[in-house]
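The data below hold one chain only, encoded as structure tokens and taken in the form predicted on its own.
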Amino acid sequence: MLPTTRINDRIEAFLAHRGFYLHDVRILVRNQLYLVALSFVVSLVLGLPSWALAFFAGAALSTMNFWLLAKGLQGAVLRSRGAVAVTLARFYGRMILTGLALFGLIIWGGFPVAALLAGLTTVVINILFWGMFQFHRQKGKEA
């Protein structure tokens, strides 16, 4: 077995203990964990710590926000009663706290603002491979 196999088995080990129950969903958390620690760890390296400071930080918040957003969409399939206004209340909730977080950051902080907005984006870039990858690999069984 590969040692990435086994970290990647491992990852996912945990994600499914910690409630992320779906297959697709635990691969694009554990992928985004991997995105946030190899974006900060390149930035260090390219010289730029408060760059890559202010990059973490986005990264870290747009990662909670997908973790809890991911968690959430799981219970909601579940249930059935109540399931659109509690998601929305979570979704709005979770909207302030971050629109709070990115004022004291940007405010308080003094944080680059490009710098944070480059950290949001990961989610972005996330799906986006996962999404390739699936049309790709949907594509090869066509074939």
Second form
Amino acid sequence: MLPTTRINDRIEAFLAHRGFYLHDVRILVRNQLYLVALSFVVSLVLGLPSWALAFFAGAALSTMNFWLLAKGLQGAVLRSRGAVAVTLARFYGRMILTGLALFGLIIWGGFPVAALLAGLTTVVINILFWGMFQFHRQKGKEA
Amino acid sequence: MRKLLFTALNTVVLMGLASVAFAAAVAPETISMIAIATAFGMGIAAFGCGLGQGLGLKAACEGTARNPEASGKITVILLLGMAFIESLAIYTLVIALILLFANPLIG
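Please give the corresponding structure for the form predicted together with its partner chain, as opposed to the form predicted on its own shown earlier.
What follows is the entire complex, opening with the chain shown before.
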């Protein structure tokens, strides 16, 4: 077994333990965690320049958002009682946290906005690549 | 309670805008126009994103009710759609924050 496969399996087992019961969602969250880790390592290697830190902050923020969204949606499907209240509370809590974090990063932190936006886009890029991969895999199966 | 919440929110907004108004040597009309533009922009974005998320959720609920066995796949697609739509609202929030508090055009 390749070391990367072993790491993938461990992360997926961790995510499954945290309540991500859908395989595709686990893969998406896992890839997103890799992206955040990669951006952190790159910013460390480059000596923590402000743009790299802003990219990392954006990626971490979008990952937190995606994590909570994925977990909330899966939980809402399974939960039979109190799903509406919990989902609403989670949604507004997430939005308030995101707004405050962005406010702090842009106004108080003075981080470069372009890098922050690039970091926030990592979720979209991750989903696009995952979609392309799924499409090619399906094409390969059909051929 | 509602009145208190409304007053508190107003105070927060006014305190936030006061720093912009006092820090920059810009005409008050410009600041007013920026505030109005930001409010409209965020409102339009929230309207569009809310509409999109609502339609997506409606379709997902209908799909799950018709075919409960496909709920896993539907949840994944719903999650992707929600993430896409929400990222648009977050971009708009960033633009609104830049316009209000870190506007490069007004120094």
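Superpose the two forms; the largest set of C-alphas matching within 1.5 Å is the rigid core. Residue numbers count along the first chain shown, from 1. As the structure is a prediction and not an experimental result, all values here were calculated from the model.
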- Message: For a quick test of reading the superposition: does Trp108 move by 2 Å or more at the CA between the two forms, rigid core aligned?
- Response: no
- Any chance the CA of Ala89 moves 2 angstroms or more between the two forms, core superposed? yes
